[in-house]
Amino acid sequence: MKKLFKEQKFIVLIVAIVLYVIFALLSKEFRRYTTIIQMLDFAYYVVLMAIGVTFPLITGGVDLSIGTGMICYALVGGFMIRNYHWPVVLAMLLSVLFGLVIGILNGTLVSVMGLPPFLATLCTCMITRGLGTLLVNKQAVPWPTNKVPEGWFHSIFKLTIGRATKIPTGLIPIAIIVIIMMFVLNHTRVGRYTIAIGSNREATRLSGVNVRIYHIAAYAICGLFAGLASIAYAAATPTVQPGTGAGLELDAIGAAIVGGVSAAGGVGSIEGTVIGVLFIQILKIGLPFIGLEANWQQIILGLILIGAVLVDVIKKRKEAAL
């Protein structure tokens, strides 16, 4: 127990539980069931972007162009459904695998070619944003509405029954997720590679792992989840407007960071990157009520996203000591 209450993402976790109660002792509206419904429409793409993440930061890289890769497979998707008459179904593949090749990509840029990867994903992040826009002539696009059969996929997110009630089925795919992502990370050849990449990247591929594939996959699966970030997006949102998406990125990095990934690397778990996006997210959408603007929004999240960090520096240092 007093191992566990040491932990980081646990402190984070007793912090977002005092943070919503406090936020809903300030506000009526914050207690009110359509905000839990709008908070979690959001993190539903958030926690999937965190979740792919997690494995390039766990390497010591970053992925930059998952908030724009994002919104360019939603388009893309949503472009194939509007003008081609394609399936929602095969919409929603073709989104994802473009978000897996270009996570390929990202990953071949800095371990095959040596990129560093806040230059590699950056590029990337460019050339995304400017696809998407491309594609589409500059047009917002609109996936088809839960008012039509079309619209089927909004209810993997959320179903609506009679005029107002929802109900947040988007929970049971996601904790499936999250449930498998953790098996993954910590009992599959990926996972374990992928936390020695980021401990020792030297002492792991004079010990025979063939470092440049498993550094690879840590990215595929980064942009894997992109794609599947980008479902839940078109979900979430009525329309979804080209040449966005710059920013989106660091809700997901930087819920990583404060539940317990090292900025280093080597260390993280998929359980603590969900309970960071659980706190950016009661953060988020709770400040408003409280009446603080946008602004002060940012600078808070960029105070604690410092704090989080420090943590970790210090950390590393403490156990250089020993």
The other form holds:
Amino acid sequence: MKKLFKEQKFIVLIVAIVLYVIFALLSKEFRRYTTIIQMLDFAYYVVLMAIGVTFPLITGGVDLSIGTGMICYALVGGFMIRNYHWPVVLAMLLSVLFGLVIGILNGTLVSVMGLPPFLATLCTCMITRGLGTLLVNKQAVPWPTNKVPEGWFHSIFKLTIGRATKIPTGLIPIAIIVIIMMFVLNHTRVGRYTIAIGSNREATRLSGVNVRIYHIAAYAICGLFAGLASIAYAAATPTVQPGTGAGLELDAIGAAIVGGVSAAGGVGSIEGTVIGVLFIQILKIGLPFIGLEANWQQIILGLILIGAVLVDVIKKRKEAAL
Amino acid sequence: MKKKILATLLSVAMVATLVAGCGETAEAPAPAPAEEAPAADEAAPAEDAPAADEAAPAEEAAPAEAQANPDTNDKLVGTPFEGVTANDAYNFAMDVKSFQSTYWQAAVQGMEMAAAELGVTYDAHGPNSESDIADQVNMINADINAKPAGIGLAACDTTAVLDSLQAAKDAGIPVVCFDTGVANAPDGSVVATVATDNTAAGAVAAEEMYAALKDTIANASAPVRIGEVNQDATALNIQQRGLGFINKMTELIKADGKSVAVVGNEFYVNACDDKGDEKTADVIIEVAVPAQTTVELSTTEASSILSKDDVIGIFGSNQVTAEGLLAADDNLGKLGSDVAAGDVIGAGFDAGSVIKAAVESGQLYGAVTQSPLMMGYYAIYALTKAANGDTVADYPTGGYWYNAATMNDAEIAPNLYD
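Right, the form predicted alone is done; let's see the coordinates for the form predicted together with its partner chain.
All chains and molecules follow, beginning with the one already shown.
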């Protein structure tokens, strides 16, 4: 029990609940069911991005391309539906596949070519941003709305019955994905080697592991999840705007770090990341409801991240001193 | 080793099918690499479009007084162009930003109408995309060498064209800017600018919304709230629209003897004509600005206003924020066109297929569109007047209100891009 209280993710979960209660007391609009639904609508893609980016973060790297990448994949998928009348399923597959390709590219740049992750993914961040805009001819792309039959994919995340009833069906696939990825991280070679690479890549290599492949795999998973996130994003917003997406990756990376992923690598958990997303979403959606101006959200988020990283650094120092 | 990779790919595929949600994974994705397919397709239309557009008007625009639409004269009543006729069969060069979007195609349509009425001709040029700044500068310079009677210009970049404007002035060719003004143009080079008056466009939304809400406000026993979501507080056109709406709404409400307070974003509260007192006001105008220009953050701001019980109307002052209103309403279900039934009146700005669909269904009461068509139309008139040797003044075009009933009108529909 005492150990549980020392866990960062557990503390963050408590803080998130306290935060929710405070916002709920301050704003009667925030207390409403519709606000929870809205919070979930915009949480799914952040959760997916954050689960993905947890892997590169654990290797001691980062993936900055997930925000603009997600928009790029969503743009391309929507473009194929609108201009070439692709079935929605096919467009979704294309988006996910596109994400996977960029993920493998990131992994190759970092693992094989030896580029610093920060730079490599910053470059793919710029590439996906430009590419997405170019591919769709600079026009905003709407995916089918939930009012037409092709908009069935919205129901994966939210089932709308009539005008008023909304059921957050997205919790089911997200829960399944979270359980699978918890298993992948803790009980498969991909996951364990990801952690091992983050702790000490050289030692991992010397123990006979093909670190190149597993290092690429960490980024590939991240790219794949950015692809999945693009579907959730298209389901949550009316249109996908080219040229946007920069900054969205910070929510995901921030969530993972708040949730206990070590900025130095080697430590992290999927459940921690999910709790981190919960915390950030409550903050992001809640602050406007208590009448705080939007720019304060960013300042507060930045301060909290500094706090989270500091906790990590202090922990490391204590361990080193022992 | 291979097994491990296979296992990884398999688990990856499993997750993918989970989200895809239905058992259609047997269908293989497109064989071509994802990046290449759309790129190849994109190249073709981009090149074709301008060529087709350039050729057509130059040939068709023969003098055709008889063809003129009987309504078209209404467009000139009260404008500085009333009664203007061409002294000669002028030929103008019209440089648009590109032919990429329907926005510019609408502008060309307006030019064609004016050219037909006046018996003048024009050649329209535009680069492949609005970011091909150097291409546009080359086109303008080529136009200057061809010595047209005047040049109409929608500059892709307002600083890159300064040398060309000087050259046009030296060659004695009058330039009329449309859609976008050039602030630092050499003295005397630009004879007039025809662009949207954003303050007036915001005011149009306020007038239409007030007409719908007048009775509700008059009969309200408790304070009511009107929301406004602006993309930012920094861009001049958004500031003007936002303030145009607030000031007009305030004026209309006060004229009917009610008091108003403006609350929310500091810039708009301090910049509006009268911010009033929130404690005593009958109507509260609440202004929200998201931290970043994303639909997601606009949605959050919109729903924090829209979920309040006293809200009766809400305005999104550009495409992104108007779509934010709609996304927020997707969960709240409050917007509609039936005030008597308690619907909240929503107004948007610009177009796009999502906003158009919402206006058509009545979810949005209406929206304001800019009119590239009228800008193109008046630009030709301004050029004709300048070529005649008369002085021309800047002519601001307003915003045009559209709703389910009027969105298919001949003067509105061409302005509504997808």
